[in-house]
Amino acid sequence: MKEEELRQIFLAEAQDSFEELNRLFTQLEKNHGDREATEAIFRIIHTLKGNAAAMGFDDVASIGHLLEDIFSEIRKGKILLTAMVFDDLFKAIDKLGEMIEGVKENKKVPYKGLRAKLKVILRNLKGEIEFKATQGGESSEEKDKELEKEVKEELTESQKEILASEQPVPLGVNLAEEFADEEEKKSKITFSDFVQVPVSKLDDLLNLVGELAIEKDRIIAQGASFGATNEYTRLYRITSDLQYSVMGVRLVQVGALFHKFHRIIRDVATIEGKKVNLELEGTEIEIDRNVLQIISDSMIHLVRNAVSHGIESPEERRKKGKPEAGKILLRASSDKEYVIIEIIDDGNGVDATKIRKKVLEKGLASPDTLSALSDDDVVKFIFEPGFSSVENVTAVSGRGVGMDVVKKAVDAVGGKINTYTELGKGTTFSLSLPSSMAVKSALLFVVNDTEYAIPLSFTEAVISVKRSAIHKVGGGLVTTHLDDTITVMFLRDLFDCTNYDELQDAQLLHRSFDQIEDDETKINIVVVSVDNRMIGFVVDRLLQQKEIIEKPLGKPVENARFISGATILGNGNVCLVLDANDISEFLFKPAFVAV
């Protein structure tokens, strides 16, 4: 499967190269001295040859090699192009095109005759022409013309000789056969089976398909009451097929990103004087191109960190009885709608004691709170803005991109990040990313007569508790869900605020709660899990679960607090999508933690 895909990519590229070569040769034929064209031809042939050799298409590689030799000489200025060789060069390119076509159809194209011919050209150009060229003192143009004449006579003679001396080429019949149908083939135009599409066009397409999917839901919901189920089933099937095909178009293999890390790791390791081997797993897992793009910087950061902070120096590793070269494993796996990307190193791990010290220094939490936290929880502080665990800013780390930026990027695509670390053994960062960003499932609810949505990836449960089950603890509220104590917050309290000072009111979270008098009143809570913390959002009314396409809020409201975006509902209303991360950040910001 993977082989087939590579072959397809090779073919698409080769066909492009073939067309480009045709163009450049025509250009070069008009002006023999066109350096740019010569350079371009050399480069294209070189790439083509390399690709073909890597794919095991030896025939293409061999012709490519000869052409490369010829152009390498021309490029160095060792030989001059003459008009007469162009026929042969064009034939060579045609042959190359045929061979590429042959790869496509899995058909062998005879090419030995051409190879001989090219060898002759190379030899002649190198020998005779070079010699002649250095002789005369006339202007180059005249020289050229003269040379052409001479060479034409000579070459036809010598060509025969040399052709005869070429051992592997069966002369006569075979050669004739090979070039027999040359004339017909010349004018054939081939098209690549690949189409290049700008990502923005795909984005538009996906957007439209997303809207279609939502409209479909609405129509089907309406139609269900009429009982015309057959038509709707068909509509349903077609639209979801369409949706998945379009989403499929945007999928790329994570290998596209992973392979870039060979170089990055090498560079960082060199700077730091470390030995690191990179291993890749699951490179064939597919993920939305845009997701990959958004998190690519974060990946670079994590991998650099792994080398810079994780992996120890060779001496240190030797002392610990580890192999001198550290290991970094990038692993991708898929889990339902998510792709899990792990960055695993076998370095020293994160030292929780050091983190505790740092947290205290920076005043990110009070000593009491800190001592109550487990080591695992303490490690999470590395994601706090303004936290940096390195004492010394090195060439590699400390460029201002902190782990908080990594977390933001992961949040932005609706993903999660987890850390597992064991002192002395290594660290694993695990990113759980949606495989597609197009349509996400969300839970709709009403607060203050306004509809809001929260992505299902955050929601854990929907519960209903009596008022008496909610208790005031400090400035906040808590309740119990499945033996866990969870923080409860009336979203209304947050949304009713009109200015920043109100948000800072210590009694803010008690307001709505205090207004409810009856202990038996049922309170609807959406339990949300953010960064492994559970928060219960109190909502006025719950609506259905629905597929939405989230669009970011544009300027001038793009910074709106607690809102990550908006979607358009079936009835045409705009529904805001809650930013659970931002609300969690607000709730658990240091001021609240310290309470």
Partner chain sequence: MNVEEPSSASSNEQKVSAAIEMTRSDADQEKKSNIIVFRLGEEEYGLRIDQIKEVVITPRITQIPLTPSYVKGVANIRGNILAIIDLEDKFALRNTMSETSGYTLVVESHEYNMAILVKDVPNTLSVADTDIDYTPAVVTEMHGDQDYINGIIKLDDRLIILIDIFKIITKDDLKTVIGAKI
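Can you return the structure of this protein in the form predicted on its own rather than the form predicted in complex with the partner chain?
The text that comes after this line covers the one chain and nothing more.
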């Protein structure tokens, strides 16, 4: 997090603390026995002192420390509160407010005189107490002289004259009056530059901006029919700027999540008897708060698995010539509209041979099917529900719960997850997540006179091939794209099904293809990438690339297959958004069923 941003957060919290202290002091003055107010004041001052020290504002921390000492004694009942004490405490709080304002305006505020006053108050009311400035067994008279010297350093010339013409300040008098500034500024009310807004209000605002964007598209589309496109250029720009400004308010730094893993890794490593160090990179990268919230549990699963499954025991690492302490790196980076989060460990890696054995044991694939799969494809089985490669169940792993949850969460936000592993070297899980869930770039197309959209995050290319370039293989269709063989599917065949039984028809994927007689007929294909597999979706007509605001489907169709949500286009039509992950699962899942 940037230093200036941390400074602004400190100022906002300090200002809130200052206002709350004023309220609590007033409450405590009316009822000296109010235990809750005393405890609350102590907690607030303690927090303010700690935050100031962490930020390097030593003057605020110094005054906070003395006030904390005073209220520590008050909590113990060793100091009785009187009207004179409250006058001094209110002066101290006012000075604290000035110092906070000084931090805001980069101005130095004199405080050593106040610090001396507070030390005198503490010593007078408590009795004998040791201060760093008076350690060494000085007499009470020597202590008073040193405190008086400290006070004089901060006095104005007029105040020094007053002090010189009067007797030394006796212990127990009202120090706030004795050293009152002759030209004291009038009290003024200050406000923080930060405003705390509930997330629900931001969501409502974003929804309204989304409605505005839809209405904007409708008006522009209507104007285009009359040839008045230039009239709406300013409207388009302003609404787009407003939309992205509201989206920017919802962005948070990934460091807010990353920093929580220090404790998680420590706890898991302790249970597993391992030594693990955590490193963070790219903590300043920003992402939509909702995306971060949804994938937070997935991140916990991945990090826990990295410690439990990936990092070896200290003894095993020594035998391999590795450092005893394993390393886990959480790294974030930006890639256009996406945020890439990587979980990298230097452990043992994923053993594809062990995965193949477990797949056969659980009946997730036949031996013939499994033998045809590459190691990379086999590793993907770790995302299957109930799959675990650990022999023994521990408090951390082995129950087969976790990795399937990770994939579902990543799919839910329209992201992708990839695994890169090298046996003996380590594993990298790479999550490609949209930086915002509010707006998605999508490709629009038509199937059966109905408009559909598919997120560009899945789209690799748009191609046109002749019927003769598509071939039947078993119950499916294939063609070539960039020298790779890809599965082809007519979306019409999927959406023409009226019940679940039709989806099980072995010839389902051949229906539309068989109806095309001319081998020279051009077929439009949208090539998408899902789980590192290329699939070609055949569409009737391509429309345009467009930014859409996707909304989830409501009851009673919230569980409809192959559709992730819907949006409203500028022409007022409802456009369904394809769930590429669900379609991919439908196409390839049967291949993993044991024969």
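Take the two forms, find the largest set of C-alpha atoms that superpose within 1.5 Å, and that set is the rigid core. Residue numbers count along the first chain shown, from 1. On a predicted model such as this, the values are computed, not experimentally measured, just so you know.
Handout entry: Core-aligned C-alpha movement of L206 between these two forms, 2 Å or more
Key = Yes; L206 is a residue whose C-alpha shifts (by 2 Å or more) between these two forms when the cores are overlaid.
Exercise for the section: Superpose the two forms on their rigid core, then report whether the C-alpha of D241 is displaced by 2 angstroms or more between these two forms. Expected result: Passes the 2 Å threshold, so yes.
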